[in-house]
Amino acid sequence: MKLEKAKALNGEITVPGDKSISHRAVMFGAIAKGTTEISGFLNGADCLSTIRCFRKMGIEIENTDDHVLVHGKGLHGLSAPLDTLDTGNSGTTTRLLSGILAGQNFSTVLSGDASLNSRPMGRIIKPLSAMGADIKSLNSNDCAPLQISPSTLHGIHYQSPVASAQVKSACLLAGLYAQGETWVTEPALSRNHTELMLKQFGASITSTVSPDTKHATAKVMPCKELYAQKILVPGDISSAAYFIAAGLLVPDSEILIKNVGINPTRAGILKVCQMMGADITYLNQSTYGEPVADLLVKTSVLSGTTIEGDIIPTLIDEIPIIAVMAACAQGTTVIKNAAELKVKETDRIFTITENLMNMGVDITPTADGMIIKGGSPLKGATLNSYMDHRIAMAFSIAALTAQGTTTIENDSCVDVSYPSFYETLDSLMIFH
């Protein structure tokens, strides 16, 4: 993908649906007794192999134009898929399906492609093994692919090293198949939507947040079934995140981003943005399931800031983004407590280092971060994307602003999350 500076974006858009909230419909609707009806379903690669891991496992899913329906069997009506189950690039497949397979009485392996087979998966066997589970790293190298047999589980009270939503769901679905109360504790709230929709779907689960040391506490409670609901996806804030930055960044923008998901769990690049001195102004607020908002966003002039601690598992994914807007920010912005980067799609502490370093950006990497000296002007350049959607999509941002022309090297991963980018980035480009 080749692109050149724009001279101004202007319109109003949609993104796709929220990839987590996406996952969690198919997954829970899987589960439950009757037909889910799921709108706003993101079609993106990471989605459909959670469709289609299901599908192995005898649930009828009907994906169409304006809905998807997952005819559920209930918490015990999966059947034995007759081989691999493949989740291909999706991490949140892999560590969420290995904890509703843990309660099943059949065997089962998970696998996907390389990328996803070299990123830790010791981080949910750990847990599930003390939950009684039968979980091994085929390779013995805590990765996929992982085999699961079928075992008695039981509740436990797991204290998470890090606060990581998919640990925290995969221990939560496999205690709704657990005997007793399945407590987990995490150093930070990290993303709620199995808690918020787990609810929705009829268990009985908790969660509280400890005034003093901040520290998240998830309950579920042996369930005895889960029962069909309706769906609506809204808008997925890490897809929004890139035209946030563009009609920040690239001058005399202005953006109507509708329908966008704005959880407090999921939504700190907008307190980011605040604290950079972003013009976005919140309309039509509401709740459905989710909280959720329009968007207007216009070009505004940034300024650096730091980024740490609590706020870093709400906005972990929409980093490369963040680097971008720094890069363009007037001042230094500090990003820490970020280690979690290392283990993404790639490690996005060095991919973002590399293409802003391109790019002519004073960037410095740290064990956990990055410090990033902005207001210089950006050049065009040749970027590798190492087939990570998010980096690909940000870097498709920064080569709105910079001199020349900049090219995007394996663009065609951004179908992971968001297959129809580039055409409604196009949607927006002023001409004249």
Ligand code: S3P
The other form holds:
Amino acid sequence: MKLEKAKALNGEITVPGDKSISHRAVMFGAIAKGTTEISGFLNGADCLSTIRCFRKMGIEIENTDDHVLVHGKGLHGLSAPLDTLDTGNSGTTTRLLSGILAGQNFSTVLSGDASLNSRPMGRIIKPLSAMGADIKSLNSNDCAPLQISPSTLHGIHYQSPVASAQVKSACLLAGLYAQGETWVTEPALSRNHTELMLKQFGASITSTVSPDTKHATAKVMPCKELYAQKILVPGDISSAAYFIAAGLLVPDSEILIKNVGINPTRAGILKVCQMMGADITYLNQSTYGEPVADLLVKTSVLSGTTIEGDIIPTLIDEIPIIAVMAACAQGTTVIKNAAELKVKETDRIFTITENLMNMGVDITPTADGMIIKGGSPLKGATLNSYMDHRIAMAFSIAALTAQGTTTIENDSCVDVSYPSFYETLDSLMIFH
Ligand code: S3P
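The form predicted in complex with the named molecule, contrasted with the form predicted alone above:
The next block holds the full complex; its first chain is the one shown before.
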């Protein structure tokens, strides 16, 4: 993809459905009794990997333009797949599915693409094994392919060293099949879609955050059955983030982004925008399962800020685009406590640093984040997405602010979470 500096962006858009919520709606629908109807489902490659895996385990799933119907067979209704379950590029599919598979009475092997098969799975192998699961890394490297065989599960109280919704969700899902209660405590609250949606499906689940330590604990009871639901998936704030940044950074811009999920465990980027001086108005706020709002974004002069501590899990996927905003802001931005960036689809401390440096930005990578001295003009450059969807999209927005042409190599990876990203971007361009 080749992109030039943009004159202005203007218009109204909707972004595709939330990726985390779409995955969960299919998974919970598959193990619930009855037909779950999902509106606003994200037809991106990652969520299609989840559908493919459940179809292979005997679940009928109809995916039309309008909605997805998951004909669930109940908590014990999955059947053994004929071969390996291919989880593609999707960490969420792999980790959450492992929690469900740990409770089945058949063996499975899960495997994904090269990026997925190099991401750490020890973080779920450890707690699931402690619950009695028979889960093995087939190459003994704590990565997928993972083999999961039948076993009897029991609840534990797991103190997770990382704030990870995937780890938490894997344990809670296994907990549905376990004897006794399953507790997961994490150092800060990660996205809570599993807790909210499992409750809607009828599970007995609670969560609390300690006001002093900010440690968050979710607890689930073993479950006899979940029941089909209607799920309305809001627009993905992680996808909206690119257009929030674009509206703020490109001169003379005004963008209305309709129906964006603003669950506080996901909306850290909105707080950061506020800290940086952004002009964003929330309109039509409502809640249906998850809180949503329309966001009106206008060009703003941004200043650098410090991003650290318990806000990090609420914006972890947005750090690539936040780094781009920081590069365009006046002053220094410091991002700390974000070592999790290293184990995403790419090592994002490396991929952000590499690409911003190529655009002439003063950035210093650190062990758990980065320091960006913003305010100097960005230069167009040839950049590699390293097949990471969030890097491709973040740097496509950076390109709109840079002098000269920017080429994004391997841009097709946007299909993972936002197949129509470039069409939406095109629809906002004002040429005058
Ligand atoms: C996700 C959790 C986060 C996030 C990922 C989606 C989820 O990962 O980065 O894109 O849907 O639970 P971690 O659990 O590894 O933090």
